Each structure stands twice: as structure tokens, then as C-alpha cells.
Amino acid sequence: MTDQQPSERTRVSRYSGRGIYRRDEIYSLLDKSFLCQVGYTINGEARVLPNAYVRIGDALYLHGHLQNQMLNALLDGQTACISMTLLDGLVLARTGFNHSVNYRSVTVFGKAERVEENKAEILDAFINQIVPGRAPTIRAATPQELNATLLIKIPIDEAVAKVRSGPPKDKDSDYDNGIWAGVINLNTLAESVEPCPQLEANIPMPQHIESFMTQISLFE
């Protein structure tokens, strides 16, 4: 893992102080989530779709059905643009112009490669990224299931993070205008557990689920 100087497409120009280029900080943000938006093209037409991801080393991994249109399109040599955002707060200023949001985001650029080796282990990493400790407790994937799954690796060739935090930023002339301003902080929580209707009555809730439900925030 080596830091790179920002390129023309990763350099943050507006509010440049919010840009983060250190790989360790970028990777730390990527590891807090598992859901991204993937930008790609088909026949010159731009598309964006949500997808689960996991970071392993200096690459992101995506997976889907063997005939998944997006994944197969990414294997044509184009550069993918992958974005992840965590919404932390609603910033309510004294004017509509200065309203904003607090967020942590990452944008990654890279070209996809098909993965066949260690497919089962990487797919287990997907599951554990979403609910830690889950993969060892479930049935292993069959050869047929693995063969039906397309797994791609996108090396993190270029990446940038952008973060906004803190209170509203109003004009000095607006601070004494008698209008309330502040931040509504947001959080994503595990709300409740709904057991499968076909679950055998004597199967208790696993410890990893109990631990997951006690998290203060899913993306902290």
C-alpha cells in the first residue's frame, strides 16, 4: 500500500481541504461499509447501480450471477468508478444556500479482473464484512454455486476520500439574525431481528447475531 499524488480526476477542487489522499485513511473508510454505487458504461451509455463490496488488500471485490450484465461489462477493459458514502448529519444553516450534510465518502477508479482462485474464501469475506462472524456458521458453498457466481477484482488504482463534518458555515452577517441553526446527527442502527418462519424452534440466536445487534452504529 503506497500513497499516490492525486490525479486530475481525484483531486478535490471545491473545498479542497476536505480531500483525503492517504491510503490508510481511505481504506479505513471503505472498511466501514459494504454498499457502493458502481458507475460503468454499456454501448457508450452511462449507468450506475448499487452493489455489495469487500476490500481485501489494495483491491475491491464485487460479485453477482455469472450472467450479471454490469460485472460482465466491467470486464471489457473500461475503468470503473465506484463510490461509497456514509451520511452522518443534516447541516441546517441560517440560509438555504448554506444548508449541507455531514458525510464521509470515497471514490475509487480501477479496471476489473476476473477472479477464480480462492473464490470461496473471498465470498466468505463478503458475508463477514456485512455481519462479522457469520460465514463460519453457515453451510459452505457448493461447486455448483461457486461456478454460478462471477467474482471480479478491481485494483484501487486511484482513490480519494472527501469528508465534511462540523456545524453550519454561514456568512458573518447572518450569525446574529435570530434564526436557529445546527446539525441533526444521523446514525444507522440494527433495529430488530425477525427469525425465519421455517426456523426450528430449538435453534437459539447465534452469538454473532447478538453481538451485531448491540452495535451502537453499523458504520461507525
Given for the second form:
2 protein chains.
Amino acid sequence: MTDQQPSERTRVSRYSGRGIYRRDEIYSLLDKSFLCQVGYTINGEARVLPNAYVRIGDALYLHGHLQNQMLNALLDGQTACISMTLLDGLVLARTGFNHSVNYRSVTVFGKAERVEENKAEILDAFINQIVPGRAPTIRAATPQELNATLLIKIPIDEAVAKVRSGPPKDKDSDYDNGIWAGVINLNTLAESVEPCPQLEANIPMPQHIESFMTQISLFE
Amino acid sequence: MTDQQPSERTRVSRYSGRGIYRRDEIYSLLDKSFLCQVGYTINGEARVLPNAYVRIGDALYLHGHLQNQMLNALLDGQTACISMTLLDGLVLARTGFNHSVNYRSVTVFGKAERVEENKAEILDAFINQIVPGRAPTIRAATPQELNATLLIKIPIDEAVAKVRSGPPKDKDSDYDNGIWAGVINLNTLAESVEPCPQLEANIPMPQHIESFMTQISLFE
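Now show me the form predicted together with another copy of the chain, since the one above was the form predicted alone.
Whole complex next, starting from this chain.
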């Protein structure tokens, strides 16, 4: 892992102070979530679909059904564009023009490769990325399940993070115009647990679920 | 507005029961959020960027700086792909293969057109979509601000919503394997208000902010 210079694809042109190119900072942001939006093309046209991801080393991993159109399209040699966005706040300025949002986002570019090695371990990493500690508690994947799953790796060839935080920035002449301005902070949290209606009697809630529910924010 | 048949682009092939093609249902989902991921191409390569949107009638609107690369790329005649995803829950099954998420998502395809008419009113609609009732309380846009803003309209030519809700679905043989399963419900909410540090003295919190903070969920 070496740090990177901004490329033509990743250079932030407007509000260039918001661009982050250090891999440690980008990886730290990527590791806060598990949901991305995958950009790819079909017949030259853009498509976007939400998907789970996990970062391991210098790559993102995606998986799905063997016939998944998106995963198979990504394996044709095209460059994937993966976007992850965490919405942190609504920035309410004194005029519409300066309204904004506080956010943390990452964009990754890379070319997908199919993965067969260590498939079970990597699929377990998806589960642990979503709910830490869960993978060792569930029934292991069967060879049929592994064979029915297409796993791809996207090396993080180019990446950029963008972050906005803090109060609204208004024009100097607007600060005394008598209008209320501020930030509404947003939070996404684990609100409740619904055990499966078909859960066997006498199965207690496991420790990894108890721990998960103590988080005050899902994406911190 | 007429209802649509699934197209080659929008037909849901796997879990086809999750696909929704009725415009009223799709619009109702779109109106719950204001944040989308915009898929477009630059030199034939996929790009994805988060952006605010508002739906008015049978179109989505996006806006940004006059030189915004994404908005200008969309005006070259290509078909945009707009994705909106609300993450509702983590579906924790008895095996990794059946883990899933509960979500509501919409994908829209359409070709962008530049908008000059009623620009101020449409930009106000973005503000009201994010915080209802705010637009009439802020300083009106100046002609310079309107001229510096590129507003585009994407007719909702093709669209599909996908929704998953409910408990995990495991293999019949897994229900008595002694493993805890269930759903963790997620929620995104407005957690706190931070008035601008440069707020003039004696400006009370407006009613539209008070009302906004009483919501128990941002995307319901």
C-alpha cells in the first residue's frame, strides 16, 4: 500500500480542500460501512446498483449470484466505479445557494477479478463487516453454496474521499440578514431486534447481537 | 403519468417478486428521500456520484455548479441511471448464504434536459424536499446565483423499485440448527440541531426546524 497522487478521475476540482488521497484515511472511511453503489456499464450505458462490500487489504470485494448481471459485467475488463456515502448532516444556510450537506464519501476505481481462493473466509468477512463476531456463530457454507456464489475483487487502483463537516458558510453580506441557519446532525442506528418468528425456543440472543445494539451509531 | 411495463433495463430477474413497476408506488418511495447516486459515463467509463434530487411530476431534477462535470456529461444525450437506496434492516440468517438486508430502492433511467424556466421555484423545491417549509424563510436567490446554477431535468422514462422486508428466509433444514436468526431494524434520524456559531442574537429556532426534529425517522 503506497499513497497515491490524484488522477484525472479522482482529482477533486471544486472545493478541492475536501479531497482526501491518503490510503489510510480512505480505508478508515471505507471500513465504517458495508453498503456501496456500484457503477458499471452495459452496452456503453451507465448502471448503478447498491451492493454490500468488504475491504481486505488494498481491494474491495463484492459478491452475488453466479448469474448476477452486474458482477459479470464488471468481469468484462471495464473499470468499475464504487461509491460509498455517509450522510452526516443537513447544512441549512441563509440562502438556498449555500445550503449543503455534511457527508463522508469515497469513490474507488478498479478492474474486477474473479476470486476462487479463500472464498469461504472472504465471504465470512462480509458477515463480520456487517455484524462483528457473527461469522463464527453461523452454519458454515456448503460447497454448493460456495459454488453458487460469484465473488469478485476490485483492487483499489485509484481512490478519493470527500468530507464536508461544520457549519453553513454564507456570503458575508448574509450573516446579518435575520435568518436562522445551522446544521441538523443525522444519525443511523440499530433501533430494534426482531428475532426470527421461526426461532427455536430457548435460543438466547447471542453476545454479538447484544454488543451490536449498544452502538450509538452504525457508521462511526 | 401512465404505468409502465418492465423494460429490458428495469426488469427484475432474481427475486422477481421484489420488483415494483407502478408509478404511484415508485414516486412515493422517491419522495421519502433527497439523496441519490447518479450513474453516468465519461469517455465510456462508468462514474457514480451522490447528489440531491427532487421529484416534480414525472421527472427528477438535479442541480449543481455550471461547470459540474457530472451534470454536463448528462447533457450529452446519454441515458442517466439514478439510484436511491434506503437501508432498513440487517437480515441475519442461520447461514451466510441467506444473510440479506431489508431495503427500499428505486432505479430511474432517463435523458437529461437543461432547465431555465421556473428555476427559482424548482430550486426552492429542493430546499423544501429536504426540510419542509424552509424555502419561504430564506433569502431569495439572486439572478447571479441562479445563473451560476445548472439545473437539469431527467424525465422518468423507465423506473423500477425493489423492496425487501421481513424475517430471514433459511433453508428448511436450517431452521432447527440451533442458531440465532433475526432482523436488526435500522433507522436514520435527525439527532440534534447546531445553530450556526455566527447566528445573530435573538433569532429563535424557526417552527420548520422544531417540526423537523419531531420526526422519528428521516426516511419514512
